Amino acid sequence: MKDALGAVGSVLVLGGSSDIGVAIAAKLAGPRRATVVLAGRHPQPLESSAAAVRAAGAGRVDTLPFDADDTGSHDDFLTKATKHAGGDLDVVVLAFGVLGNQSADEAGGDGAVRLARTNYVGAVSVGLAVARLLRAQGHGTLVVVSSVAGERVRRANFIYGSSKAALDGFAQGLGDSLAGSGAKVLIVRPGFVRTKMTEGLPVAPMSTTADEVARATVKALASGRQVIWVPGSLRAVFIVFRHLPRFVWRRVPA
């Protein structure tokens, strides 16, 4: 449960080796020495992330196996994660996702389907399970790490972008469904984030860092906002982009 100053006591990160998820957990953990649970598929990166969150001031950090694609396991997983967090979850960060390889996935194989399964189907499954848990608690926030790539899907990365568009729409509806319950959804729409997932890719204009996304997220949680853009100037940019004719939009550089 949050204290009188709004500091959280427990954080669960789904995608616990994500640079953004870890940065958010690190910033939330310090003020109250919160309990943090990092969940993901690969134990070694989780342990490295756990060390970083401990160094940031967390009181206790546990790691748990979690597979977004194993939708049948999500309810049981959340029961276990809640116990590790001390019986209560103040903030759940949905930070998992795969970027894919647009050209390779267009050419064939099951890459596009696997991307959609993880980024959207897995998120819907665990997102609904988290919502049920937070509704029963009567408090808590699900932070959904979306992307500006889903605001208007580009030719250059339409497989990934479409999965984020679907995720963002789901998160908006989920937040509306929780109105009045005490539970909330915060949607975070970063631009290009310089992380290990994007390493080697051309850096887009108005790029940001995991630390900047985390700072904006913590500030938004404190103020009760429902949607943020990082950097904030991207909101104005996409107001324009949304209204560009399609023949112009197709020519936007990759």
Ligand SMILES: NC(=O)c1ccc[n+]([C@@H]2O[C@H](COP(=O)([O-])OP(=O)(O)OC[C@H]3O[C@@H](n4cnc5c(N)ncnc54)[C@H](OP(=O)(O)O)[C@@H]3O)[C@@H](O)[C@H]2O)c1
The other form holds:
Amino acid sequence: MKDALGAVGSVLVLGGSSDIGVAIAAKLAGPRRATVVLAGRHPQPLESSAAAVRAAGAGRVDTLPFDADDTGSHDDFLTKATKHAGGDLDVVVLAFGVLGNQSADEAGGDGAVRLARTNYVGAVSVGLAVARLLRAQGHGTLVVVSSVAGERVRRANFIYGSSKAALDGFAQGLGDSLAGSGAKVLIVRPGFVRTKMTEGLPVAPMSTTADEVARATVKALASGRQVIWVPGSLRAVFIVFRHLPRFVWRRVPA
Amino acid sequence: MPSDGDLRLVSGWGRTAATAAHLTSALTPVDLSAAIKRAGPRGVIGRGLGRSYGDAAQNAGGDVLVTTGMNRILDVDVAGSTARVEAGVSLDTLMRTVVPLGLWPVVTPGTRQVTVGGAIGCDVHGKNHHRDGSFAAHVESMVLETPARGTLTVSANQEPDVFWATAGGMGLTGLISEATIRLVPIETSSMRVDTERAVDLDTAMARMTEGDRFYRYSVAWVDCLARGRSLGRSVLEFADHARLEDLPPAGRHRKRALRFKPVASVPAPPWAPSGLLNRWSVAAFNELWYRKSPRRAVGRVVAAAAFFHPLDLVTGWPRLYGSRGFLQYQMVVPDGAADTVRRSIEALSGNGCGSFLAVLKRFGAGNLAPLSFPQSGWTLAFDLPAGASGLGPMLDRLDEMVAAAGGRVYLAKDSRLRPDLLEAMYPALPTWRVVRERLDPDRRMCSDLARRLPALLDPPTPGAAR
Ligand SMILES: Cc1cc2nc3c(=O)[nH]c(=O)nc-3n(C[C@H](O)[C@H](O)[C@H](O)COP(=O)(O)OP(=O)(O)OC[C@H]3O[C@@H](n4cnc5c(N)ncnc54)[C@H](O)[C@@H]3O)c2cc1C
Ligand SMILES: NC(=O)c1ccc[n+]([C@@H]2O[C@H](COP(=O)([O-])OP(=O)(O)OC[C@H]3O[C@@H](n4cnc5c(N)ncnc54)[C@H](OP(=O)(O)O)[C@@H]3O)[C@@H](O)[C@H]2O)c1
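Complement to the form predicted on its own: the form predicted together with the named molecule:
Time for the whole complex; same chain goes first.
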């Protein structure tokens, strides 16, 4: 149960080995030794994430198999995750996602479709299931890790960007649908974060770290904000970007 | 199945951490037992006037049963000085009825807007705790609807373990339908108040210890923003019920002397911006308030309502703390741990998180209720805006200090206690859990408080949530 100052008793991370997801879980769980459930596809990385979260002071930490693409399994998965959380899910972090390889995916193959399936279809399926659960609980927050890439989709990575645009729109509507239910959605829009997803890519301006994203997220959970940008200054930047003429925007590099 | 009552967002007086629950109203005792039978997996909790600050009367996803419709005064025995009332009767209603008859509820908290059920559920205390103990000490008997044992009539002699588990039991043993409470005879509805200033904490504590021998009521208002040598500067109030002879001659007939018509409260002015109370406004207020208090004033006669319930004069004042709401921290430490009081005030004045005034008072001995808050020693209480920076870590440190000193925090006010410290603060918790389990083995009674502090229902397991 979340307390008056935002401390929580349990956290579930979907995409449990995500650098950003793990950082959020560690920051949230530390102060009160909260229970953490890390859910993902590959046991090995999940175990090392679990060790990191334990080291940050979490109480009980469990790992569970979860595949965003296997939409038929999501309801059963959540029932199991709730048991492992020891009762209620105070915070659920939707952190899974893939970046894809824009030029290869444009050229052919099923990469683009798989990306869309994970980043959007998978999120819609599990997002709705989480919302039903939180609604029945009468409290709890779904943190959706969106991206500035969806705020205005760029030529250079429009497959990924459009999946985040869709996810962001979904999360906004889902949050609205939960008004008055006690449950909430917090949308987190990071810029370039130095994680394993962006490893080897040229670092973009105003880049940030998983830790910073986590810090801002924990703060927003306490204050009850519904949308945050990390770093916060990106909000103003994107107000400008949104109004750039198309012929300029399409030349913005990756 | 939870009831099909309205799904509503429910929060405590501090307006933090609202959750949604199915809200229904009880009008008769039958409604209480029906609510318990109907309760789904997320259970049911009783709610009076919602004056507890945190989540004691909330139940996310489950049922919240509001008892304020059970508001009949069933019997007043003037000669025997008792009243039998339904649990939803407020102390305000009770006072308006019994004061003109020359009677006064022995224990009243800082607001009249609490129900008798809520007063028992939190085992509330007043400014006379050093003399008269807490609310449960004056409950002759009560009727309780329980999940496993149906309707029980309990008292300090009849099923005493159930009686004491329910006093301070935060609504988790069942739903109280009625209670018979003892009253004290009074000659007037006024108080005879002596006021003095204390320049620092030591002076305040010394004067309170002395004063408590002579007065039934005592309290100190501490300026939390004063630092250094003035740390703990306070205004002390000592009082007794005024006798007829304390009144001006013209007012000395019984009927007039017992008049009890406190003005209906006025709302906080609409132009007052939400979040008005910040560090600067508070500091300015505190300075003014301390200066304007008399260095020493003896025998002032004031209306009881003004003495006991000053905050009831303004409705909606919590709004002044801003949209994130506020919390109250109230702790008690044993007599020998005065230093913990000092360090708490230091932490507050150093943190600058805009606490208004703190209330300091000496408690007398505690009672047999395992979860009752008062124990002999010093209690300190202060309000804080929930958005203040650094609040969480500061209060966590206070928790540790208080627990280490053998003290505890008050669950009626709490909304953020470190869960791992609950059992250290309430060492009789295991005894209470056993009684509770007997009354409610299927866990039909539940609240957000119980979810937030899992040790209330289950013995802590090593490595579990802190
Ligand atoms: C301005 C102010 C000043 C205060 N001053 C003091 C003070 O000086 N001393 C003090 O001790 N407290 C004080 N309090 C706290 C207050 O007295 C308690 O929180 C009290 O319990 C509130 O009563 P309520 O009817 O609003 O109960 P609620 O807040 O609605 O409920 C409190 C608890 O009682 C339980 N409960 C309520 N009704 C029943 C029932 N019929 N059967 C079983 N359980 C029930 C609930 O489940 C809950 O756990 C103050 C509060 C405010 C707002
Ligand atoms: N890094 C950035 O610059 C940045 C910026 C903005 C937004 N984001 C978003 O932030 C989120 C977290 O990213 P990150 O930076 O922490 O990268 P990350 O460490 O690579 O995390 C992504 C995680 O998603 C998991 N995943 C992928 N497909 C999955 C599936 N089908 N089912 C379950 N889990 C799956 C991956 O684990 P497995 O492959 O082991 O399953 C991986 O742990 C992503 O949604 C990302 O789009 C990142």
